[in-house]
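Taking the form predicted on its own, here's one chain by itself in C-alpha cells.
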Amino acid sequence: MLIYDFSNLLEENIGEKGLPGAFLEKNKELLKETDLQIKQKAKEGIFGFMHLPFTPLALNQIKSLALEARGKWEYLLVLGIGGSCLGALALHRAINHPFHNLLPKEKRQNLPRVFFLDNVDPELINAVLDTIDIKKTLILVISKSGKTAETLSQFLLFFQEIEKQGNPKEQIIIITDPEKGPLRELAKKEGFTAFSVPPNVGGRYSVLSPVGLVPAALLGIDLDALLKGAQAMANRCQALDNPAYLYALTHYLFLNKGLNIHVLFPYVHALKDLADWWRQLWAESLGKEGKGPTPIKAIGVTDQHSQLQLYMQGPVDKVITFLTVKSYQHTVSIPGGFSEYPDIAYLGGHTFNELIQTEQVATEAALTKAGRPNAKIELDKVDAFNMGEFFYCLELATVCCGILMQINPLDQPGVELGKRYTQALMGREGFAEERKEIDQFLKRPRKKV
C-alpha cells in the first residue's frame, strides 16, 4: 500500500518553515469542498481519468494483440511525445530489466527491444534507423489529436521505410481520438489497427488508457495488476484523508508560503522515469495564470553529489518528496576486504540494499535538521500494482491541487502558441497571421557576443 509520510513538513520537526500540526483540521472544510468538486467533475465526465481503472478501454483486445505479437517482432518503436510517451516509458523502465534492449531474446522472454522516440532531433532519428531492422519492427503511433507535428513527421518517415520493405497494415498501430483527426481518418482508410484515446482524458492523464496500456502489454506488463493498483488507490481516496489529497494540500499550503519549487527524489533507479512523467503532469496542469510550482527531478543517490548542497543551504523555496520502496527484488552483498584501510573496510558485510536505503534516511535526516521541508512516498515494491497506485494517486493529487489553486488543471493554453508558430514556420495553410508574427520576431535585431 502506497504511504505518504508528511512528518517532516510539520513545524514540530522542521521549525518555523513547517506547517502547524493542526493544518489538516484547519483546512478540512476547504478539502471537503474540493472533494465535492472533484466527485462532481468525475460524475459529469470532466475528470475522465478517474473512470479508467474501472472501465478500461479495449482491454481484451489489447491483451489479444500482445499475445499475438509475443515473439513476432524484434523491435517495438513508440512514436509519441509528452503524455503520449512518458507514462509508458516510466512503466517499462520501472518494471522491466534496466538493460532490457541488451538482453538476448530468451532473457527478454521473447519481448521486443523497445525505443521510445519522443524527440525529433535528426541524429536521434538517424540512430534509430541505424539500429532497427524495419521489417522486424512494430510501430505505435500515439497522438490524441492526431495532429502532433513531431509524431506525424516521424510517422511519415517510418511509413515510407516500411512501404519499401515491409507491410504497413501489419506493422503500424494507431492510438488516437475515436472519431476525428487525421490519424483516425488514416487508420480507417489504410486499415491500420487502431485504439482510442477517450476524448475526456488529456494526454498527461492517459497512462491507464490505451496510450499506456498498449505499449505496456506489448512489453509484458501485467495490465490487470496495474489496474487493480489504480482501483485500490481510487477506493482509498473516497475518504478525505487520503494520500492524493494530502499531497495536494501540503504542496498547496507551501506554495502559499512561497515554496514554489517541488522536487521528486526517487531513491530507486527503476523509478527515475516516474519523475519525468510527474514533471509534465505537475507543470502543465498547474503552471498558468501567473502562478504554479516548478517541478524538479532528482535521483538518489546521484543527486546527493549534485543538487543536495543547494537543497541544504540554498534558498528555502523547495518542498522535497522522496520516493522509496520497502523491498527490492534482489539483494546484493558488499564483500569485505582491505581491513588495513578503515575508510574502506567498514562497508564490508553490508548490502547495497542497506547502503541506498541508509543514504536516503541520512539525506532525509540532514534536510530535516536544516529545517528544509521534505516528505516521502513509500511503495511496498516495484511492480505493476504499485505503479497503478502511484499513477492514480498523483493524477488525483494534481487535479486536487489545481482546484485548491482555483485554476483549470486540464488545459494547457501556454503550449498552444508555440505549436501554432511551428506549424506556420513549416508552411501549413491557415496560419498566415502566425507566420507574420514569427517573421517579425525573426527580423528583430539580435545582441550577440
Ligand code: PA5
Second form
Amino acid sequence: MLIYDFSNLLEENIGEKGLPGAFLEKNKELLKETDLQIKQKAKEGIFGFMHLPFTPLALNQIKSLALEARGKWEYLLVLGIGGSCLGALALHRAINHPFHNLLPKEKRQNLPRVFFLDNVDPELINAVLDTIDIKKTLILVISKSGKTAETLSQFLLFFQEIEKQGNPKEQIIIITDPEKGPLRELAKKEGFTAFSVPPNVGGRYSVLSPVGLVPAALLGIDLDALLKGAQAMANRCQALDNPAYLYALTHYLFLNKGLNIHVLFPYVHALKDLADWWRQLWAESLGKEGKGPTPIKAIGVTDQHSQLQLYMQGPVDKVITFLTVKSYQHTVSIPGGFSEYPDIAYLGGHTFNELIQTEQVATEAALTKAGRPNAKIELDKVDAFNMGEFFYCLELATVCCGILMQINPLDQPGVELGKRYTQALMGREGFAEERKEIDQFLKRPRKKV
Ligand code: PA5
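Switching from the form predicted on its own: structure of the form predicted in complex with the named molecule?
Let's see the whole complex now, leading with the same chain.
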C-alpha cells in the first residue's frame, strides 16, 4: 500500500520552516470543500481520469491485440509526445528490464524491442531508422488531438517507409479522439486499427486509457494489476485523509509560504521516468496565471553527488519528496576484501540494497537536521499494482492542488502560442497574423558575444 509520510514537513521536526502540527485540523474545511468539488467534477465527467480504473476502455480488445502481437514484431515504435508518451514510457522503464532492448528475444519473453520517439531531433529520428527493420516493426501513433506536429511528422515519415517495404494496415495502430481530428479520419479511411482516448481525459491524465494501456500491453505489463492498483487508491481516496489530498495540501501550503520548487527524488533507478511523468503532470497542470510550482526531478543516489548541496544549503524554497520502495526485486551483495583499507573494508558484507536504502535515510536525516522540508512516498515494490496506485494518487493530487490554487489543472493555454508560431513558420495556411509577429521577432537585433 502506497504511504505518504509527511513527518519531516512539520515544525516539530524541521523547525520554523515547517507546517504547524495542527495544519490538517486547520484546513479540514478547505479540504472538505475541495473534496466536494472533485467529486462533483468526477460526477459531471469533467475529471474523466477518475473513472478509468473502473471502466477501462477497450480492455479486452487491447489484451487480444497484445496476445496476437506477442512474438510477431521485433520492434515497437511509439510515436507520441507529452501525455501521449510519458506514462507508457514510465511504466515500461519501471517494470521491464533496464536493458530490455539489449536482451535476446527469449529473455525479453518474445516482447518487441521498443523505442519511444518523443522528439523530432533529426539525429534521433535517423538513429531509429538506422536501428529498426521497418518490415518487423509495429507502430503506435498516439495523439489525442490528432494534430500534434511532432507526432504527425513522424507518422508521415514512418508511413512512407512502411508503404515502401511493409503493410501499413497491419503495422500502424492509431490512438486518438473517438470522433475528431485528422488521425481519426485517416484511420477510418486507411483502415488502420484504432483505439479511442476518451474526450474528457486530457493527455497527461491518460495513462490508464488506451494511451498507456495499449503500449503497456504490447510490452507485457499486467493491465489487470495496474488497474487494480489504481482502483485501490481511488477507493482509499474516498476518505478525506488520503495520500493524494495530503500530498496536494502540504505542497499547496508550502507554495503559499514561498517554497515553490517541488522535487521528486526516487531512490529506485527504474522510477527515473516516472519522475518525468510526474514532472509534466505537475508543471503543465499547475503552472499558470502567474502561479505554480517548479517541479524538479532528482535520482537517488546519483543526484546526491549533483543537486544535494543545493538542497542542503541553498535557499529554503524547496519541498523534497523521496520516492522509495520497501523491497527491491533482487538482492546484490557487496563482497568483502581489502581489509587493510578501512575506507573500503566497511562496505564488504553489506548489500547494495542496504547501501541505497541507508543513503536515502541518511539524506533524509541530514535534510531534516538542516530544517529542509522533506516528505516520502513509500511503495511496497515496483510492480504494475504499485504503479497503478502511484499514477492515480498523483493525478488526483494534481487536480486537488489545482483546485486549492484556484486554477484549472486540466488546460495548458500557455503552450498554444509557440505551437501557432511553429505552424506559421512551417508555412501553414491561415496563420498570417502569427507569421507577421514571428517575422518581426526574428528581425529584432540580437545582442551576442
Ligand atoms: O497533457 C497534455 O495535454 C499534453 O502534454 C499532450 O499530451 C501533448 O501535447 C500531446 O498532445 P496530443 O496527444 O494531442 O498529441
